[in-house]
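Next up: just one chain, as structure tokens, the form predicted alone.
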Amino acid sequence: MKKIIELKNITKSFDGEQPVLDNIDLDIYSNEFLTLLGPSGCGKTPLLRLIGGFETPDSGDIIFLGDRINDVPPYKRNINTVFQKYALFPHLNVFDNVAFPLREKKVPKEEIEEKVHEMLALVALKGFEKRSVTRLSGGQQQRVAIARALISHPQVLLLDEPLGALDLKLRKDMQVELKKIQKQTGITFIFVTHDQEEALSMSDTVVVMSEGKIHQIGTPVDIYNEPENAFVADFIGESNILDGVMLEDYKVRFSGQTFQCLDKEFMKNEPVDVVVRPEDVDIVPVEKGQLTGVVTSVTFMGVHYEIIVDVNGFKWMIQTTDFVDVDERIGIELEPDAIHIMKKSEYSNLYGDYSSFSNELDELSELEEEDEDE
């Protein structure tokens, strides 16, 4: 694939504060669906705005098809943007909203007619030409915004959390539609979201960000199965993350037991983070378990049960279709391919224990204990 955008050593801060983007390097390719994924405040939207020309970097270069475009205004870049709030013109009908960019460019009427009908067919809104945009559903308005952004045939389409205002079922429908539209047009899509499932289901490439930095770039499968640090492992789905020691190639010790794994090329007796996804944990009779623990909670999730198990003070999450009861002692078995080994990082010991689902609950518990002591 041809490289279409290169971000080189991009740094950006506002009002002299700590950088919202810190030395970002990223290559984006033609016909790629790339997602910038991370929590609120991680820098993904400022990065999108830099690519679109709505902000300029403090340092570094933005290269578009070989040309430096740091100071090129948005209207001179062959890049369009779809915003979360759609930005449709309420006094114009569907046809006129989609036609607006071409009319601004003084495109002949016959060509406008042809292209608008082509775009509306692409986004499954054929027959909606005369409908007022104020009478459309959220999903239909989103389709109009996408058609308007695509009618000028940009080489890159930026999408800033465009599905955030939609309900769950409509959002899932639009995920499928967006992926289909991207494949049909061959346009590079750069999508911003904080929703992990959205990123994994739609993208060719996922860029995981936090605190203005890129932590990992890869396919959805690679990001999920081979996270590079505890932040990525915790942010992309659920993960049990434990302290371990890599005894030698293919052998790791954690929770007081030694396990076979598939990882190698660590130093002998190197401290590591051990990741086990909840769906990869097998529940077995106590006498057959490599580890044993007591069930502290059971939540029915529809397709599976979400079980929290106390194993020597560490709370594991297990996702299983087998029912077990609270206070029941169970055995845990782990196959070698269920265990993933990561280097220690600044995020070690911050994630992975399911005593609670957020730091806020832990902090409240600590405050309550302090009040009781007083």
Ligand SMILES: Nc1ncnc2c1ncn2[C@@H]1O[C@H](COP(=O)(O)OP(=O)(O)OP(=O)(O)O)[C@@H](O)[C@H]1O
The other form holds:
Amino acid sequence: MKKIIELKNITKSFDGEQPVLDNIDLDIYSNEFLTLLGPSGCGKTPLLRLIGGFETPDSGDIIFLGDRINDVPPYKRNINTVFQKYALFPHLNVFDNVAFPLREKKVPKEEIEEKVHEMLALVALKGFEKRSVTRLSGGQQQRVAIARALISHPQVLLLDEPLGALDLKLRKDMQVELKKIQKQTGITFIFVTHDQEEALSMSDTVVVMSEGKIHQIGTPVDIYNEPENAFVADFIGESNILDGVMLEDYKVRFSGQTFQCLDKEFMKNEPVDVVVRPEDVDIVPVEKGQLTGVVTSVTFMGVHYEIIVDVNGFKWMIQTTDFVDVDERIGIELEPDAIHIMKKSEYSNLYGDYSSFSNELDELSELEEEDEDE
Ligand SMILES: Nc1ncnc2c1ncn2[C@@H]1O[C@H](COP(=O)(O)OP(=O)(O)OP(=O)(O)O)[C@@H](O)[C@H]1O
Ligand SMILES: [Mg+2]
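Mind giving me the form predicted in complex with the named molecule, seeing as the form predicted alone was just shown?
All chains and molecules follow, beginning with the one already shown.
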């Protein structure tokens, strides 16, 4: 795989404040669908703007196909951007919107015709040429914006939360559509979202960020199954995160019990964070349980139940298709591959206990009731 963009030690702050990007190192490969994922304010948009050339880093280098491009203006980079608000020209029809970049470059008329038709076919808008863009749905407008960004054949396309304004159904359709377009064109996509499901389902590579730093770079499966620390485990899906001690290779102790696991190469008796996904917990009869606990809440979610179980004061979230009742005592069993070991970090003990979970829900519904009373 060929490296197309290298970010080396990038730091950026605004107005002498705390850095919004702190020592960012990232390699991006050609043909890759890479997603920057993180909570609001973590620095995704500033990072994208640096790659696009709309900002310059305070320190560090941006390398494009081997050349340093820190000071190259956006229009001289072979990189295009699709923004969250599609910024189409309202007075132009679909054809003219898509043709715009080529007209600017004085491309011959016949060639423009051919390319616009090719692009509209790619985004499934054949036959919409003469339509006013103001009469299109949100999803159609977004496809016009993508066609316009792709028509000058950039090597890299930057997409900043391009599906944020769409409703859920349309958003799902566009996810599939975008992925297809990326595969067909072979253009490197750098996609920004704060939606973890969207990131996992679309990307070749996911970059998890918070507070201006990169926490983990990996395939969706790696990020989900082998989170680097408690922040990543908590941000990507639901997680029970427990305090543990790695007794020796393949043996970890937590919640007063010793469990077999698949992890090794920790120090003897090293304190660790143990993450167990809610769907990996097996419910068994009490006498067979490695742990036992009392069910404190049961929520029907459609395909499964989400239950909260109090095990010696620590509240686990478990997803199960078995029905259990509130106040029932149950046994819990964990297969070795259900247990993932993480190094201790500054995020240890911040996440992973669902004690406040049912309380929060109660408080929320109380608040709503109060609102209704007013
Ligand atoms: N041009 C700018 N001038 C001053 N501060 C900026 C500028 N751009 C970004 N910031 C600051 O950088 C931080 C991170 O940026 P931003 O909130 O856009 O990140 P983000 O991850 O894209 O978030 P969101 O998901 O909400 O879009 C914020 O504190 C923001 O105020
Ligand atoms: Mg943003």
